[in-house]
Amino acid sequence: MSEPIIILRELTKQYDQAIAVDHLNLTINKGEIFGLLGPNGAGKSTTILMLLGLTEPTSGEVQVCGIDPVSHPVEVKRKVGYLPDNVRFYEDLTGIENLIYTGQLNRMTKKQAREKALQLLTRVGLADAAHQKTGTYSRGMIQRLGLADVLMKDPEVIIMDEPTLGIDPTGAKDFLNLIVRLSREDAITVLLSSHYLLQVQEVCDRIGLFVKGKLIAVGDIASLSQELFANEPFRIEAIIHWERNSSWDTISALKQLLLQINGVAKVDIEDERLHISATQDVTAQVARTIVMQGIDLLALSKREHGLEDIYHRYFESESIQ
């Protein structure tokens, strides 16, 4: 049975007339990697600040590791590691010197801190840069050092705000894979705030979508996709080649023929690319229809709805309201 480690009940934060977080209810389980998604101003960062005890809620309750951050902020900080989007270190100190300093702040002896720092630098892939001054580190190396710094106090929860911001795609992927591995090996709960949909989809067990201070959806990719696209779970994309003299009538006729296929719910034509939503797998019928009209079929692919589709569908519905 899942064990809750973060519990939010009707959590609200208001600044004058502006509501940053609006009656938020959320439970995150031990060992889970949970992603917070939403545009700037959606309430993600304010929620993180309340979890850390860095700002007090206007109303509602919050518990982290069974502790109330409002009344016991220091106790929460002992159990929670925080990696901001722009972590800083003493640039004139080496990587290991920075970690030793953190260890000593957490009541370790210098010897204990050094041993742990060396171990963590190896785990995050910075062993070769341990004695290099952090002022020479790349953005990706700084984030890895930040993760090692967070792990110095053996946290039960790690909260990360845009951890891959400014890192190249390969470095970002490696860093996220590192987070997953460490979370699984040490049973650490990770709360990840990010704008990068694909990255979140690859590493998070569940996601929460924020808009205008409200949490509008929570779940894994499969359940959210099933809920939103129950009538059109399959998406087929075709790349075709029109003759230069093809008229709009020809294009419109193809669209109508595709819509007549049993199971096709929607057809969008964008230049030489077709986007088809269907209630069942009609890939073969789509291919046959295109070819029988004498149109060149260059590519055909089928995929299930992903996080990007979910994100845009939810935000479309919210913008209409």
Second form
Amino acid sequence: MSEPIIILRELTKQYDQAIAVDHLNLTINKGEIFGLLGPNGAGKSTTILMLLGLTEPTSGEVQVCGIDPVSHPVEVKRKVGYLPDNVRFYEDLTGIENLIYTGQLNRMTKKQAREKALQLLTRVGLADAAHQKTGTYSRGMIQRLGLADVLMKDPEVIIMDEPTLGIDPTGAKDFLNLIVRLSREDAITVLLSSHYLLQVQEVCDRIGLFVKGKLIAVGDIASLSQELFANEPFRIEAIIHWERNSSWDTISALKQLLLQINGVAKVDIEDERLHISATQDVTAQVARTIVMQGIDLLALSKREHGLEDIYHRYFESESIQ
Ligand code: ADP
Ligand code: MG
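Same protein, different state: after the form predicted alone, show the form predicted in complex with adenosine-5'-diphosphate (ADP).
Expanding to the full complex; the earlier chain stays at the top.
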């Protein structure tokens, strides 16, 4: 049974000039890893601040772990770990000293806090840097320490704003995998915001696409893709090779022939790469057509529609309106 742990109803935040979050409705279930995905200025950070009771909604309702953060911000902070996009630590203190400090703020004894801090530093891969001042940490290490810091209070929910900002792609991937592993081990719900589509696609159970304060689609990648590409669910990519001296006519003739295949909806040619969208699986017919034209077929693959296609589709339709 899915059990709601974050509930937003008609949540709205209006600043003087602009509406940052516009009648947002969303339910996130216990144990889920949810990605709030959208470009800069979409309203992701504002939504997160409202979930934590750090800024007040103009209208609408929020509930986190059964608590209303507007009237009970302190109680919410006890259950929710928050990693802001610009997380900072006391630079003159070591990693472990920073965590002990957090533990003590959360009513642990120094001994309890030290034990837990050591455990967590190991879990996030910072055991070797535990006694190093955090002023010397890299951005990636700071994020790992941030995760350990958030876990010091055994949260039910972790909320992270752009957790991979400023980390190189490999480091970002490792960090996201770490978040997933730790949250699964401890059955923690995770809400993270990002504008990096591909990273989020790999780690989130569900994704919300957020544009100009509005959630324009929610679901897992498979259902978002199905919903969006119902009319042309098959996508084929072919890599071909033609002689440099063959004329452009050869290519446009090939395009015309491919478009005549029953089910082919669209053909894009980009140098020696063909992108074909179709309403049915036309892989064999595509291969035959290319070869019959005397053109070398070097590779042929069927591709699922990914998050990138989904993102562009929504953003394109958004900009048309
Ligand atoms: P994101 O985190 O998705 O980049 P934000 O939530 O930071 O988006 O911002 C959403 C919109 O609200 C933007 O247009 C931003 O300029 C505006 N905004 C954010 N914070 C404030 C503020 N304190 N005062 C006025 N406008 C703000
Ligand atoms: Mg932001």
